[in-house]
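Next up: just one chain, as structure tokens, the form predicted alone.
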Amino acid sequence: MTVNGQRVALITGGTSGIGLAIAENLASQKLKVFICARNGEAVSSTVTGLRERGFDAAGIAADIRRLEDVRKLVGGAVEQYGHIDVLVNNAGRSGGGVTAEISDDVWYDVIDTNLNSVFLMTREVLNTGKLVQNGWGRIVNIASTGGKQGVIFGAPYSAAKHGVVGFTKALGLELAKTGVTVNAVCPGYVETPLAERVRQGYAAYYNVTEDNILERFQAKIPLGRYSAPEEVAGMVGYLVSDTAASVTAQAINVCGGLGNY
């Protein structure tokens, strides 16, 4: 269902990277989006420009770790637009090192970014975005290659997303007959500021410069670079569209044949 024949996208994370190519892709598509991230200038700043393009955007701050926050966040896209159709969950962090060393904040904060907050979000736009009464909907989570086999000092990312894949196959299951497809979309290494931050993790460990790491990780994709924010978001508009009715309960890799499986 849709309200006015136009569709509502709620994106977490939207402000940068994957989740600003997303919010621009969807909204390209002519949807209307609705962004968060914790820091309001930033949100402000992003709709703002995606208003200044002709876009049918709004957003509010707040932290997806955080139940009243999420609340807060899905109540706001109800209450801006009326209904969600498109929850794109895509906020997320990097996070680990040697494990053995790994403190407790990291790894938990590293969980509750990655996987606690997509339970968090799914449930409340499927309550109060009353998803599935609508007959339609779409459900992507931004997961990553590292979701699908080990991640080298990246025990709680690859932990986390391994559970967001593992999600994302059991909902799209339990939802198969309601017209909401879950799907996830797996990137493998993308080309933004959390790219930048993890080389600089690994230059650091490895005491080498951040462009040796960065030849190391090109080196192992097949294609030879990092896959763009708008590729993967491409792959998302597909998934959210009615041509993609039949995809569900997937994990889609956007890698350059990273990973082929």
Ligand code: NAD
Given for the second form:
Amino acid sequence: MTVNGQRVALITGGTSGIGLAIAENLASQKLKVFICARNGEAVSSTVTGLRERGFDAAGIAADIRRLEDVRKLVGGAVEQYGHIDVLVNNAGRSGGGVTAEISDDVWYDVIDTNLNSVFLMTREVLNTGKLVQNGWGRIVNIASTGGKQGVIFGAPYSAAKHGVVGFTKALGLELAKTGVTVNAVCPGYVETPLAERVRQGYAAYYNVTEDNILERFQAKIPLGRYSAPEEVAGMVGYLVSDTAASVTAQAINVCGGLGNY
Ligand code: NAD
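What would the structure be for the form predicted in complex with ligand NAD, rather than the form predicted alone?
Once more the chain from above appears, this time first in line as the rest of the complex follows.
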């Protein structure tokens, strides 16, 4: 049960791509949404855009790699809406390269952004958001098909996303009797600003054009195309519903058939 009957979702990285589509999906389902990103102006303009469409939205600037920001973010959502029912750990970054040449900075930053943040956010929300005490909650972690299979030149990314899948399965079992479900959604190739940066990276490694990389990637996807952010958001929208109460400790692909386990 929620305090006032309307559920509250905290979404990390809600200003762009998949996170923005998730915020729009959940707000359309009448959840109150609280978002973050590192850039305060991006957060303000996104929140304004959501409010102009009649949605109940708020947010603050926060870097999910930093414990003090995580505390500020979760505290801000509780201060704004009184409680948290849904946590979507979406914020993430790409990154990698030829493994022997990866710097410490890139390795640790990809792991901090994609994996350690998921632990910090989840622990804070479990302690402050009172999901378990309220007997109802949803945690959805945006992993990747790269969390189930290797991504060439993406060792830190793939390692982090495998970690997110493992974390999700373990916590899903731990909370199974509490009314709080924990699942991962594993997108394949999704057309977002991050996907564009990924294509730029591979174009540089292979010394070819970005269009050439796009063609190669599309050829690998059984559906023959990238997924849309809204298609990933649709799965999140289902997982946070009451109907999805028996779906927990799963890692579900939204990937045009790219991964099939
Ligand atoms: P995006 O770059 O379009 O958006 C990322 C969002 O996260 C932005 O709002 C950004 O501001 C925020 N963010 C990044 N680092 C942050 C930090 N340290 N603190 C706070 N906010 C931060 O990326 P996207 O493609 O929408 O990716 C969203 C998630 O989906 C990521 O976890 C990514 O790994 C995953 N994913 C994306 C794809 C894809 O093809 N686009 C595929 C598989 C998984």
